[in-house]
Amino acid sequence: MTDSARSSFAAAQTVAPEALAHSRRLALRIAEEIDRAGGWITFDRYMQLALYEAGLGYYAAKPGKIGPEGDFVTAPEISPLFARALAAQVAQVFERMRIARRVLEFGAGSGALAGDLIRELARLGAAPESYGIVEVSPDLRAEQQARLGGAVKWLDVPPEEFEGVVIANEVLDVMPAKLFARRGGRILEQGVEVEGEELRIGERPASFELREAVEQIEADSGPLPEGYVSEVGLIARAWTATLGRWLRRGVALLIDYGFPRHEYYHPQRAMGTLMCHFRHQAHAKPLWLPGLNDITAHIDFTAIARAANDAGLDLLGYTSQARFLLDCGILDLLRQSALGARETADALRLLSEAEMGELLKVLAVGRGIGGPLLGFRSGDRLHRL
């Protein structure tokens, strides 16, 4: 057995008997779903049951995701000048387009960021004059509820037409991603079958359109060696362009964890970024205990900022997120706040190259905004998209 194998038999002696339970009734309804499909169906069809399955998926059942007690943290959770840093960003686009202050966050998660961010904007003198959050999963709603009151609005989809400021931060990773491999000269792509009671990954042939994808990623950054295994972000690049169409005047930012393609796809990453997370522990297999586990992948950061373009946005800014929060002036925040020790060191991850400084990007969309922005100044990195 492997050290990997063997961590994550240690963990399931951990796990509760019902949620247990919940894992093999999700297992089960993908099972049918492969049944009806044939023997087979996508990785990003299964990642969407796995994740967003009414009643049953990661984001729609399974409670307590985030913090100490739960899978992952995000930025927001770790320091609260995280939100106090990006309030200087928004409030300089609130400067700029003179028109009502309206901020829209997907993916709130726990409501961390949309409280501080909230309380720091009022500081600014640029308190916002609507907030709205579209969130998926019903416990973390209920959370962010319980956390902010009337002082947001909840939306199931995003309105038709939108000026102000979109915030995502770490929400692209959670899209559905397919995965292909390199495989005798051909391109095939991952999904998963059932073996007796077990789900397994298998291969078909690709689709046109996963095929003319990686083709057009090899164009880009050179031929894929064999056995080169990676994700392929479609509706991450197709919600992107839906933005174009809402977004009628402002600027999203979109914060993750992700490269411009030349890095993403470099031959050396040859088994691609797609990462599951389970009590803090990350894992590589995504199979295992399907409903209890995140699964994310990295973004492509070159082809949202394609999509984003051609969908009719400006390109406005793209740096790592240490770069970013350090221009939005993160240190002089630090130097003002009476942090002990813990939190001083909390905040200081945000920045760290080894941990989310440097793995996090932000990438600046918009429309009708004219001039640098604040968390741009240095460092931008736009040329490598």
Ligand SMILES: C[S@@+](CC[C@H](N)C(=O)[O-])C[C@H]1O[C@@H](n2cnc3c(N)ncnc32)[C@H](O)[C@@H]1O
The other form holds:
Amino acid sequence: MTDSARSSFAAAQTVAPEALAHSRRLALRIAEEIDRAGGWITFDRYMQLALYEAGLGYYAAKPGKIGPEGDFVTAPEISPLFARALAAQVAQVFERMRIARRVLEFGAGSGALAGDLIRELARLGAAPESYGIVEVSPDLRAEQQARLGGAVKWLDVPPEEFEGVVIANEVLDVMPAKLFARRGGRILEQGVEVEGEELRIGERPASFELREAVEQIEADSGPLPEGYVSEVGLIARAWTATLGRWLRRGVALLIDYGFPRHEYYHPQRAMGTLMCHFRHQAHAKPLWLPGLNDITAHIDFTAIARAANDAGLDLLGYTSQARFLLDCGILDLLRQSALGARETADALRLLSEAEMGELLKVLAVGRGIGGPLLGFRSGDRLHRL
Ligand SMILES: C[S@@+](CC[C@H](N)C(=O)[O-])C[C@H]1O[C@@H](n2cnc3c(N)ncnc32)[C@H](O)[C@@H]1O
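Mind pulling up the form predicted in complex with the named molecule next to the form predicted on its own we just looked at?
Okay, now the whole complex, with that chain kicking things off.
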């Protein structure tokens, strides 16, 4: 266990009894499903239940997830300059590329990005004619509605057809991922089983779908060593494939933690990228207190780019968050904004190579877009995917 995991376990001592009881109810619900399934469920099914099970999962029920009092913060929560720089990219697509002035945001969290983006687009003379949000979390949707009111329309599912700009910031990384292990010359699938009163990781021969995906990874990046454990985000790939069906004209900006495939499945990254968050402590124990922890896996951007390409979308740019924001003019915004020392330090966190600046990437895919996008002018790394 890492030091941060140890302190998150220490933090559990201060979890309110009702929250512990809530987690216990979800664990029982998961154990029942495992029992019905014959003693084991895949890890992506576990992640689906732990994060999204109606009335119990982390995104379905836990109040106060995002922000200083919650479990994690995201770029738009850290500094409004994130949204303001992103607005320059959206305005370029609206104005110079003559794409309908519509924005569709997936997983809008607290609504901070939407609020700041709408304000900055108006300031730039590129106010959107519509701003839609697709949000699966009922409590976050309510928070967004309280914050944004009539400026936004909420959709339960993506539209059948869309022209405009699609934004998903840290959404793909909370889509359920499969876990695999390379052991004894075989590819095994990790899942969840019950031992006594506890949930634990158990392995079975991988499904055809997972084995095929891991074999493709090895064909691309080289053989994985004995004992290697990692994830495959098949649901994030499927989501990208459907984006290719309904995005008729415009750009999708997918911003997330991740790497190109050869970096993701590097032999030295032998424990994968699965990461949980509890009160700002990162740990790697996804079975601990289900429903009270966020669970994430990084994005294999090569896989997402291929899924987009196979669905008929063009690859328009791929770079680090820092490079993207710099190309969108964040330093000019910083100079003009005359922020205090603390707000300036927050904005610089978005750019820091050791933090969000390099760990988060931006992938732009789209259809019917002529000419280079502003955010990838000087740092495009598409050739690395
Ligand atoms: C880590 S939070 C990021 C929130 C926000 N984008 C931000 O940057 O602060 C993940 C968000 O994605 C939402 N989400 C997860 N899966 C989704 C899906 N398939 N479609 C739409 N939203 C989803 C969650 O409810 C949550 O709002």
